[in-house]
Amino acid sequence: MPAEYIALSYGQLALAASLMVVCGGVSLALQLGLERRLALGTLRTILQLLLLGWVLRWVFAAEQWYYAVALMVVMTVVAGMAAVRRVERRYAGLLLDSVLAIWVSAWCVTAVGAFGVVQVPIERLAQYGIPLLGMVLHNTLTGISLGIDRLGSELAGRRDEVETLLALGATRWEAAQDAVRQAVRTGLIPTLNTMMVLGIVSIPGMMTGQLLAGVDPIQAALYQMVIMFLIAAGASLGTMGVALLGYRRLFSAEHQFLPGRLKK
């Protein structure tokens, strides 16, 4: 039987808040200017999880699966706006293509893992659902992020080679295909950097809550395991996607580049 977790008050987040101090004290140390930001991400932490907790709560609680949908489709949609919030060069539709890309992606991607692979009864598709799906659009978006800000830079640093190409008769692709393997690639370091240390160097969020729970640690690996594949997935085809989106949006059907619609 798995051991009783350690239920902590708000006391001890307190006690665990107070940690962020220290951040503030490297901040004034060094002068780096970051104590208000801190400061923020520190308050918007507590609030922003202790609303999640609550809305969780009330969802598990209410038993009925389309709640947990409306709720996903929440998550969904703000990870796709979050994932063109620091995207350097942007173009028109690019939201859009963010959230088409992460939404197919990432509920392809979970259902799998929650039908295929841990089979998860319609009725518990709250408990095993939302995190799974949490988990997979957090990294989706990093993968999207960083895969359009690259493939803009791409195409926008090698114009004049992309131009030529298409001068000389290469077709659309043929003249982009470079950048978009160039954005896919960055959209996926982050994700195999993860798993090239996972177990060796740290501990993953999911299993250690779930060790901190109690669960077998055989268990919480083979959990680990499963949702590190559906996230390598889900970047993997959330940032292709994003990236052939966008090559068919500055690209016209004439085999011309359309270097304009690039807005830094």
Second form
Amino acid sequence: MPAEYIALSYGQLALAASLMVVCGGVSLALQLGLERRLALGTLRTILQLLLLGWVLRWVFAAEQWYYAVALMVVMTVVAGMAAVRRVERRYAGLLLDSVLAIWVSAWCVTAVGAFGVVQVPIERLAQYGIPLLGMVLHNTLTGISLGIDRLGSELAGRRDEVETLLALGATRWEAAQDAVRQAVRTGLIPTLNTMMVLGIVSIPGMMTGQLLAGVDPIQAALYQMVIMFLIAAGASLGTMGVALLGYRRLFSAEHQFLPGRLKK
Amino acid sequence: MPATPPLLEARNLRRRHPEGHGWLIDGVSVSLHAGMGVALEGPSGAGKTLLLRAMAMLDPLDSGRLLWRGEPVDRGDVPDFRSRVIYLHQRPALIGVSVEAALRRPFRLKVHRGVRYDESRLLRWLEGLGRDAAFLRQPTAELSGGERQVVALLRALQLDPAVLLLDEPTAALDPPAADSVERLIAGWLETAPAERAFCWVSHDRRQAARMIERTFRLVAGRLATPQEPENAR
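Could I have the structure of this protein in the form predicted in complex with its partner chain, to go alongside the form predicted on its own above?
Let's see the whole complex now, leading with the same chain.
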């Protein structure tokens, strides 16, 4: 693919970063007190992305598939941890469930996308696999985070209902399924919303990137669609997975509900 | 000891305090024989509700055994067991918009697939409670605490359980209504004394005495008066 994009220099980056002065000016003028956070945000943006760029350059240059896989493992575990950081009602094993759910769902979906659909040769796994997985992880993370949070609040809120059903002879699944359903539904809403307005409200991020890199717009659109379906599948599987894992933690094999395991 | 095992027997049930200090239920043994009405009384916080819940296998136990007709219950058989031994919450949840919907809800569970919603039977029971078919159309959101308890009792009775574990089932009722509920339960037991029993948690000693043949007193998770000779085994 010929490089039809305009390369940027660090000087040009500095020019763009100077736009943050505008934000600082607004903060000062309205006394928002956000100057420090703006400065930190600017710094973190630069450092994190530069670091990412360097790491990717290194992994790409290594041309060994296992470098790519190692990086993908790190990304997955970090995503799994981030997914449960702000979950309100927690239980022992939540982190493990989250990492497991995101790992299995995102990797399966990305594998189908990379090897089945795009048919990436193994030596270019880094260039295709890492960005694909990154996008799938990001959305699966959101789904898992919303889903597991909702599962906890549903089960806590419906505790009497769940207990009543169990007392009347419900299996643990019969008692929990409404809560599990609500959790998965909640986790999928952001993805569905995105799909509804995709390409109408704005040009999606990946497509923008490809357009800037000089890719034919139809090709860029095709890639965006593939990614969207991968994302939707990943979010569905991940959210369902984590909801089911959580369900198994909060209900015993004796069909008992264990709300004591949910801690705020 | 009679030749037939008790319908439901709890042997030396123990449940630890979740924070680790002391016992919520401390070595309690109770037998419910067919035809028996048993009262469980004691100060609040003594563990009456927990004991009743444990007897319905609703909470995990730290030790002890629960025997249903002399046999332990397999984990896979727990829903079936709970369709026979029904625990009634003190503040029951009614799932459904109307009383009728709430009464129909259990029939959607796998374990009750063979049973049908039987309105004529419900109407007979309601008559005994001084109510009619209009009660079935009432929205559950407008029911009083006592009415909710009545609905929960009917919801359990229509499933033909063998054992009712009643957690202060008349606590929110006025005395005449409480009397009619007591009569309903006593009548239910007398209809098939060879296969039914109940355990009734109550604060009210007098009430407990009226329809009960044996009373257990629970204090701080222990039975204060072990009145069962079988316990000496």
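Between two forms, the rigid core is the largest collection of C-alphas that superpose within 1.5 Å. Numbering follows the first chain given and starts at 1. Keep in mind the model is a prediction, meaning the values are calculated, not measured.
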Large Cα shift (2 Å or above) at G209 between the two forms, core-fitted: no
